[in-house]
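Only one chain is shown below, in structure tokens, and it's the form predicted alone.
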Amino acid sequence: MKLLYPLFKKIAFSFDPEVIHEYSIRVLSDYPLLSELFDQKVSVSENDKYKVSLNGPSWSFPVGLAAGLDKNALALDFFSRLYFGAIEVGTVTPKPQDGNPKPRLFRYPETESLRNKMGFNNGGAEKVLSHLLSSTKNNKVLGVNLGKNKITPIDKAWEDYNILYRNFSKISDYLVINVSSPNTPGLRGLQESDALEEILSSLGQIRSEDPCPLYLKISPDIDKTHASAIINLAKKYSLTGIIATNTTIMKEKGEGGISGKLCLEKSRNVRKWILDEARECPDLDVIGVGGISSFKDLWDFWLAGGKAVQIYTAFIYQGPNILNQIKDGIDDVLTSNGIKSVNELLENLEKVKNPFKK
């Protein structure tokens, strides 16, 4: 079935990028069982061979989806069938919001990247929470990614969040405070030190009465010294981890944020920025995504210290193929070495040969 994606993509690829992306959520929300075609199977004597043992939640698998690609959670019976380790949903705002007028969604397929200026258009938490509530996750992670109204003025932003936080804690594995899409107006200033402590501090009570792992998403736009003092407050108010990084801004390509490979550097920067001051840190996770979109991409990530990834561009482009060459990486390099799991590769990191080194 490889080359049934490539198939499809080229058809796709005729149309509008939004509308098509619709009506293909809407299909696999209503026929979830598309995915045997990819033959995405973790037989029960493998169940640990690709866990990754993480602070938050642990994956089945050490790749997961990405925010933004099943922004209602209508899906996610199908994106649960695939290897993917966890699925997240969003981003999800208080109230239902239209986004930001169309066009809004661009390709540029000779870089493997798309352009958003979307703006978090979605059904609202309420729609969203009920989707959520008639789906089955069959055993995989979820997460849920949180964004506030384009309404809410920002020194009230901290009550969106609340109102998410509160809706979401007892049916996710997972929550994520977004204030790093390009793509609301003010939202990125939420991840400056005193906006971003107002949030967290306000989330502290709420945290302790309804514990949820809770993580931050930041922009790969961001310097070496805004990422220290995001690491600090991530480490004040305990933090289950930090996802990096969403879209970036390319002034030269036009409005919104830029994914894929165009990305790719920006976010692999601050990853490291991030990864190099968590070492410190053994109980803060980092979730790499932004630009990935192979085995040595995850290989590299590895490298530099993290353990789970997402995906999203890079799933429009190859489809679900992409992560069977990723487990067919991770399966040359286990066999190779002589190591089970995962797990215990990524304990002897050092010692194992790079696959990518002549």
Ligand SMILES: Cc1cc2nc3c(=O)[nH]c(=O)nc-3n(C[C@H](O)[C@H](O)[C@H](O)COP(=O)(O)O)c2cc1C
Second form
Amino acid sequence: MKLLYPLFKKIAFSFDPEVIHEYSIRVLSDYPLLSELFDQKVSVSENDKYKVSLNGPSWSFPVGLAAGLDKNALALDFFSRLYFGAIEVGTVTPKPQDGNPKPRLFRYPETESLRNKMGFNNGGAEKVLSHLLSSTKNNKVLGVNLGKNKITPIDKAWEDYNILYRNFSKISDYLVINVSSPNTPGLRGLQESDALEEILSSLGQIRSEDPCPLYLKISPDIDKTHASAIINLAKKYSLTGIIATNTTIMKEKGEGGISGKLCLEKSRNVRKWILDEARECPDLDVIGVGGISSFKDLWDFWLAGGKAVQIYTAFIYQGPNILNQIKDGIDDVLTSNGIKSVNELLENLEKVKNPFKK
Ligand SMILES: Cc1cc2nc3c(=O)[nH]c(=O)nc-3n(C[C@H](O)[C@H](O)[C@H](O)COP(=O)(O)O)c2cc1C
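Structure of the form predicted in complex with this ligand (previous: the form predicted alone):
Up next: the whole complex, starting with the chain shown before.
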């Protein structure tokens, strides 16, 4: 059903972006079997073919759904029926909050990008937890992305992350500390070493009693020195990995964060710094996100030393077809090199012919 999404998009893009987004999530929540229209079932014999082994839980496919698309975990049953290897819900905050005034989501179709200034609109921990408890994740990896409430003072942010960790550690395969959204005043300041250290050290005791893989999601608007300070803290506090990156600020476009192709370059630079630094600590995963929109982008990330990526904006522009295209790209490389699985491919990448080099 390759034409289904382009057709849906034609209609959907004539509506306000947030209105159609909310509506679509509701429909997908009520009819998760709509996934059948996209032909994304992996046969049992291919169960391990696309698997990527990570320091955190292994993903059954190297592409996951990025945070923010299903903030309240309403359509987990739908998304987990697609090829996605992991689904990250949230950002969830302890208390419900409305987010910033509307309109707050804008499309840039000519560059397949978006700008959002949502501000962590979500139903709050209790509601998201209840949705998760009544959802199925079809054996996929479930991540929950955690953020502070807007009204929580910055110096008390660690309390919000502690509350959220306790709420979601049992039900999640991994958790994410989000200190990189540009849409909550002061939040990105929490990426500075002292503030970040306060959060990570406050979580230390809880993590030892109640371990759950823990990632940190960072912004693409940091420099190399800052990236290296973050890696040092990640090592010091034994984080499972870094998710790089969130949206980027482009003042000329207006308030909020830019995602999609317009954020690829900045995001890719930060990913490269992080991957270079992380090479010496194989215990640290680097999940790539930001402007990834094709098998070529995944391939570039693999060449840079990464394994698994997430997408958001490319899913809005291409729909589930992007996953079929990435799977086809993987299949071609595996077949032409006589390799059986993605894990084996990643172990032998330097010997494999680059499909993008003519
Ligand atoms: C409308 C919108 C809402 C988002 N909300 C969140 C969020 O709540 N938490 C978060 O960590 N990232 C959020 N993101 C960022 C994405 O997870 C991702 O990091 C970013 O969009 C870059 O990836 P992309 O280019 O594939 O979209 C949001 C992105 C968009 C476009």
